[in-house]
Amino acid sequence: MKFRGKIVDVACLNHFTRVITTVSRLTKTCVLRLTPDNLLFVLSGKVADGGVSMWCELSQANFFDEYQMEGVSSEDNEICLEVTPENLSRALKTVQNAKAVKVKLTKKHCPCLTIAAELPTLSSVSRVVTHDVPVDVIPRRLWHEFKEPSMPDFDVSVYLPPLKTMKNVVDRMKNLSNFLVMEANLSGEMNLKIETDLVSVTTHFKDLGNPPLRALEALVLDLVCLSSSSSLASTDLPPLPPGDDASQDGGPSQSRDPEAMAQARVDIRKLQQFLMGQQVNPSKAMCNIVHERVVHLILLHEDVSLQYFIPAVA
């Protein structure tokens, strides 16, 4: 196994330490697979156990001026490490102003992502600040845990209000109660609320827009293709129950009462976590409920997508 890349673009290193940066407030340690496409932070939550699901990925291209990996074998081109973000994120803050840093997997005293950055100097002597962070490489057998998440049969698809407002309200219920119910309609609408014995209190956005049929189509053939090139592809996607409103491409059900509410109950602290960590400015942000079973969260960028499950509470 080997993997070594170089960042020389002064926005591109930036980008990708804020990307780093999101994915070490949302977990502790994650799942970092390397292809020769794609850089993938997974966080594998057993839903059933009321765990959250996390699929961060970026494309190398976008980030990397020079990028060279080669996979445990030809047939299982990719490289699966078990990483704790925050110890990258501090690494690559502190040589932001760098004039190039480059990552390798090397072998320490335990396997390290190595991060080297050459710094600006006013004499003919270079400058180098090397850091080592230790990471673990996870075995082919255990693979098939770190799978891409399949696009759930939701019920409802709405665009999420500025994710700095909807912070503020979940910031401030949060004081009021453990839980908070997030529903939403096909005309646009979305409620934060919550109830408890002593109080009641509900958040309304209007006029937030769905995502048309076209752009979920879209969004659902992107994840069939990064799958379809994937040793870890997830292709069966959870079979829908009978009755179901859920249309079986993974969309609404154009059948649907669009004025009627999927809603989901989640542990406000998940919610407040992912809202807390983003700074990856994203340029669409979305949300899929499935009704009384999961949140499904989307953050898309330029050349960052980012997918965050949380499960509902009873």
Given for the second form:
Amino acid sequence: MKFRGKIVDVACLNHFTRVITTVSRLTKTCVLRLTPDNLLFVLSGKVADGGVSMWCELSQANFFDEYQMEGVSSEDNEICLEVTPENLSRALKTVQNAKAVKVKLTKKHCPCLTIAAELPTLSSVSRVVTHDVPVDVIPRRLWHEFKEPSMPDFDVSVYLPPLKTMKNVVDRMKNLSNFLVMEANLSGEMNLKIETDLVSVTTHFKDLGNPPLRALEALVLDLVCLSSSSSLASTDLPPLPPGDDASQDGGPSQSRDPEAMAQARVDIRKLQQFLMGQQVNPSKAMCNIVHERVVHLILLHEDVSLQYFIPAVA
Amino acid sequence: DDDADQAEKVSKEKLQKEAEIRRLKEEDAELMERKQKLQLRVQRRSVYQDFMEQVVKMTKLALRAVNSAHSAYACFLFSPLFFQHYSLGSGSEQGSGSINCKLLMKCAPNILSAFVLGITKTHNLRFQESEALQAVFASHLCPNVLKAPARLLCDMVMHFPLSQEEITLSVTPLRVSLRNYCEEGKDHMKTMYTEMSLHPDEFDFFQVGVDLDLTFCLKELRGLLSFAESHSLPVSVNFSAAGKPVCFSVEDVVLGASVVLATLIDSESRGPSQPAETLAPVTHERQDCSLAAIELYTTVTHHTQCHESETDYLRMKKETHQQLCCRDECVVYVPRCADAAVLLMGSCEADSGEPRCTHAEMDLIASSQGSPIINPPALMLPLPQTDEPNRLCELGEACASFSMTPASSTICSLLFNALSSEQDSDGYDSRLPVLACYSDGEESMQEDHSGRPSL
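Show the other one: the form predicted together with its partner chain, since we just had the form predicted alone.
Zooming out: every chain and molecule, the one shown earlier first.
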């Protein structure tokens, strides 16, 4: 197993750092999957996490100047590591002004992702900083746990309001209740509700817009196509929600009352965690709700996609 | 005839030239004399200035703190010039003119953080009288010295998280590196290791004898580094070996600060093996390494007779002034231009007639090793032109019988008074530097110096 990457562009380094910092705010540990074309930060829903799962995909070509990897074997040309993203974030934050940053898989006291940077100085000899971030190699037999989650059979898909506004609302609601109900309909309306014995508060958002199903697919497909590899394995595409051919084109919108709200009651802290972590305004932010099952949040940036699943609670 | 004329002319010329040569020689001699006089004046003036600097530095407000494990000590010294108003009242009955007390640091930030124009706030702080506390550490005796702008050191430590406790500074002639220190234990495998290294060229001053690994607490140092950076002061790092303390210090015209940190005695140290006589080692939870504590001395200033041999100087002093020195401990002030902040203390041996520095740990400074108190007037002669920083040690010896913690204005006037006594012959006066004539409220005895210092 070998991995070696090099970032020389300061903007790429900055963006890479911010993505990892966002991931670090969502989860303490996660799995890093290295493929020839992508870096994937994966958190698969476990009861301990409250069942949230996360999928963050970066196209390596948009960040790394040099990128070489050799997976476990030629058929399974991938490396799977368990890592604490906060360590990576911390390491990268200190080297933002580096001339070049190398990330490599090494074996020190244990397997590590070593971040080595050369910093500019006035003297002839550069300053060198190395951070050894310990990682755990995940054996092949467990890889199936970290596959991309399939697009759920959602009832409503809606664009999110400005994340900052949402965050302010959710922050205040958190003081009143541990659970929040998210509901939205196909008329571009979304409500955030909390209810306690003493008080109930609802915040209404209007005119958000709904992404058409096809557009949603296309967006995700676009992202997959960003990777330089020409062959697209079928597992890379999210499966279409089941349904007959007639309803495929319009998706659920055809048979659903546009005013009808699909809702899910979620742990407010999970939603807050998601909103707190966002550092850059995404180009697209949307939310899919499966009625009383799961809230699926999708953020799309130019070269990064982030999906976050929050399960509904009773 | 022509020949005769010629000869006359030549001889005339010769006479003229000889006269001129004589004249020029006289001129030369005059100029040499003037030059010597001026040089003398310059020397005296620089001695005077240096001494004045030291005197100003001796009058100070000192804030000192030590942690409970005695592994970190900080000392901030402020000269009165730092303050708009600085007065030491008559509150002290100790007679030394100094006040030693303890304050709760918790209140300090609140008081000092808010300055609003037009409003006068008066805060009354409770304090407890206490003994003065100082670290025994002769930083100027450390063979290894690094000096760098605060910015460089801040850039070095910024790679480590604020929660990082210990750090190892590794020094070789080709490389200086910092890495986080983690003891063996359950977290060892999970910890992120960071190392940053740079070339000694980046330091303003780099003097390192042997390859060395120093492990100390980074947390205790961060305060001084940010202080130094905010004042754009260079930081000096003085250390000798693993297990011995390391001193980080900064200095400004009106203030100085130093932090002395204990370092780990590491059994795997790359440096030469340390002899057993390290500073009072305190065993910690660590298994293989022990953290050497910084030894502290307390001074007890009291009103006692001085039993040292009574030189003219002392006799004269006794007649005109109150006793200042104490019998049990005396302080030898060891000034070093870059580090006036740390005082070396020793103990007087009451039996011998001379003050001595006998602390086992410290290499004795040659000039103070059992040497008698020299008659001050001799000291005031212009000193030879050397740049040795301990040139001023000799001046310091004149103060050997003074208690210096912290000095007050009384001492300054004392110094002046002592040297302007009737005992000095007139011949001395003209050779003595200005300070012989300046004193509080006494008339000046020499006119050729501008600007009296105001104390």
